[in-house]
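Shown next as structure tokens: one chain only, the form predicted alone.
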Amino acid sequence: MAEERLDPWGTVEVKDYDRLRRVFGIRPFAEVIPKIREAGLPPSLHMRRGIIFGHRDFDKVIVEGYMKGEKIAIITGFMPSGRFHFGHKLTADQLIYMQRVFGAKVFIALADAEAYAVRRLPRREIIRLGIEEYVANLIALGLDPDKTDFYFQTNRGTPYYRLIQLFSGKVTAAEMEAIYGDLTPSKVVASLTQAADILHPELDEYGGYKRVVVPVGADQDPHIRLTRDLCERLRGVVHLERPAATYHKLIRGLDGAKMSSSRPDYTIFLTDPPDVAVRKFMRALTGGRATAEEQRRLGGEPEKCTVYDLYLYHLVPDDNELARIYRDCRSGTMLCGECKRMGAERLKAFLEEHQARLEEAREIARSVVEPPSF
């Protein structure tokens, strides 16, 4: 993390979230919990275990909205600069969670004119990567894509394109350079239309969704901050209310830096053939000692451990488990070895039955998001 900046492009690391929750006036989302209970309803696992560890006005916007019967949406958009792995599935389960217990609506922007701008890649890539990697796996995880909202951004109608022009004249180039940094008039487009983004559910050609929640990585507040301003200053114009954020903390790549699809060697992907995918991981970074005698002794980090984040992150869902794994690590009782081995056989076993699922998932992808001309 630059010392009071972040940059959603880059590949800056976050190595102390509870500072940058302080620096930028995140609220922690332990505090959200006992509200979620009180409404009746489960909090997820990441929320649980602090995965999800930050919010602006979750509570206020969402676990109030749900209590009053109004109804919620939930947005969120991918990049579709590469192929779909463990950091997407993250925003995924989120995603799912929020559809099945909020019975909120889902709307995904297929960011296909970032990835040109941003990325530069062609065009045709682009939009296969969005069906057959984005769109097919988040429906083969368990998005109900009757209650979803496929779009590309350039396909995207004309009251979404119309924010995107309005709120150009609510910024100033100053402003945005303090929010992000340097910029190129690519990210200065890309910035406003996820402005558009999250706001445009509040339309009522979307829906007329007043309470908009927004799941992000840590390095994607800018764009938070960016938008719930803007919200303010189209008062007079249309009536917009400030979108809520949750802030997740970034999953890492098997090496230990920041998972990456141009990192393929590092990331495991959801469609990786599972042997492929189960040498990647025995290669993986661990929190090991540097001899058996001497882990049995000072025991294992599982704090520096890859193995470990996938454990916590998503392939052991139940809680009491994954605090024995933690407690074998530490004291020593179970070493690197046999824990790389019982999570190559839980990662295995995940993907042979996502992928399982997949072929079906592509057909469905294909008739729910519309492809652009060009």
The other form holds:
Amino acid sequence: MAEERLDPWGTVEVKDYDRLRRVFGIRPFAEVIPKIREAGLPPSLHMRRGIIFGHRDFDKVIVEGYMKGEKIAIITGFMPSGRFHFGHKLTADQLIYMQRVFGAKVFIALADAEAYAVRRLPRREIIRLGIEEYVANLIALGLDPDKTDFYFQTNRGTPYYRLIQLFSGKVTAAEMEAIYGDLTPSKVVASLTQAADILHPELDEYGGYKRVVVPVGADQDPHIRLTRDLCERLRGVVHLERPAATYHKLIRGLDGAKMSSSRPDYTIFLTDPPDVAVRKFMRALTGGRATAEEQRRLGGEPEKCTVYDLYLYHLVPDDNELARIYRDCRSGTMLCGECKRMGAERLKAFLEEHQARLEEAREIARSVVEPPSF
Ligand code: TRP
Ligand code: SF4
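Provide the structure of the form predicted in complex with tryptophan (TRP), given the form predicted alone shown above.
Every component of the complex follows; first up is the chain already shown.
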């Protein structure tokens, strides 16, 4: 078990989420869905569909907090090191859901320190991407900027930096290596900075939000465990409650491997011109068979299909309709050509609507976040 290691910066592909949950002690998300309903709230699309597959303390910290009428916050960070794509949209949808349904305050770190240290990008480019790509797309997707605190890591105030410094005295190199494997100074700093991103909203200076949830891909769990441990270790110095976390399955790229800005041919960006996006989509790896005859006989395999992934995560919000697509694929009544043409129409419509909102969103973006001076 000690051999199990997830690299937050690596390209590990997680195939067996149940096993991963058990190894790391992440609870199944299915157990909290009834509690969300009991609180009178609808679970989100990604919760219903098992894309959010795990959690730590979402029931105790968030659902109970909501029932008691306490302030709730959802916190995440984006490394502005590339363009905003459908993988980012998965997190965006969760922020928007928590903001609208749970009334949560949203905190978004633009992880410029991390992008600079880990990805080695020029500062100007990082700052531009942070505002023009990340903040703008989040707003265009429906995040309410009035109930969101966007900030660049290098621009946050003294108490935030005080946390990072105090954290540094509470971790050992051996311990960080046990969690992360190969360590560099930049990874150590990025980890402690990320812990501060997650915990600083609990400080009075930032609103005193003691009920915090962090939506992450499973690869970010090492950060979550470290962050939760740090709360205990600063006891007596500052009052920090352990944050909750939810874990989602990462959407795959159009070739079935990792979706990433560094693989633009296999990644659909929300700013792709619709015809460019549709061209990528039409070439995507499906779960279809070698010939039409074979597919009619054996049916397709939606589990292996990156087109189906896009339906499941983003393009087909209606559960009944998704179930119909799944059935027609499995039974071989629908072939990939027809299915993709339907999907391409939806993708095009989605991008057109989104991009129509983008220009205004960019203007708002420039006014809601202050760029670092260097
Ligand atoms: N490390 C995250 C990434 O690789 C970005 C990030 C920075 C983050 N601060 C965070 C994620 C706080 C969750 C919570 O993209
Ligand atoms: Fe994928 Fe659709 Fe083909 Fe099924 S029919 S494998 S869902 S593209």
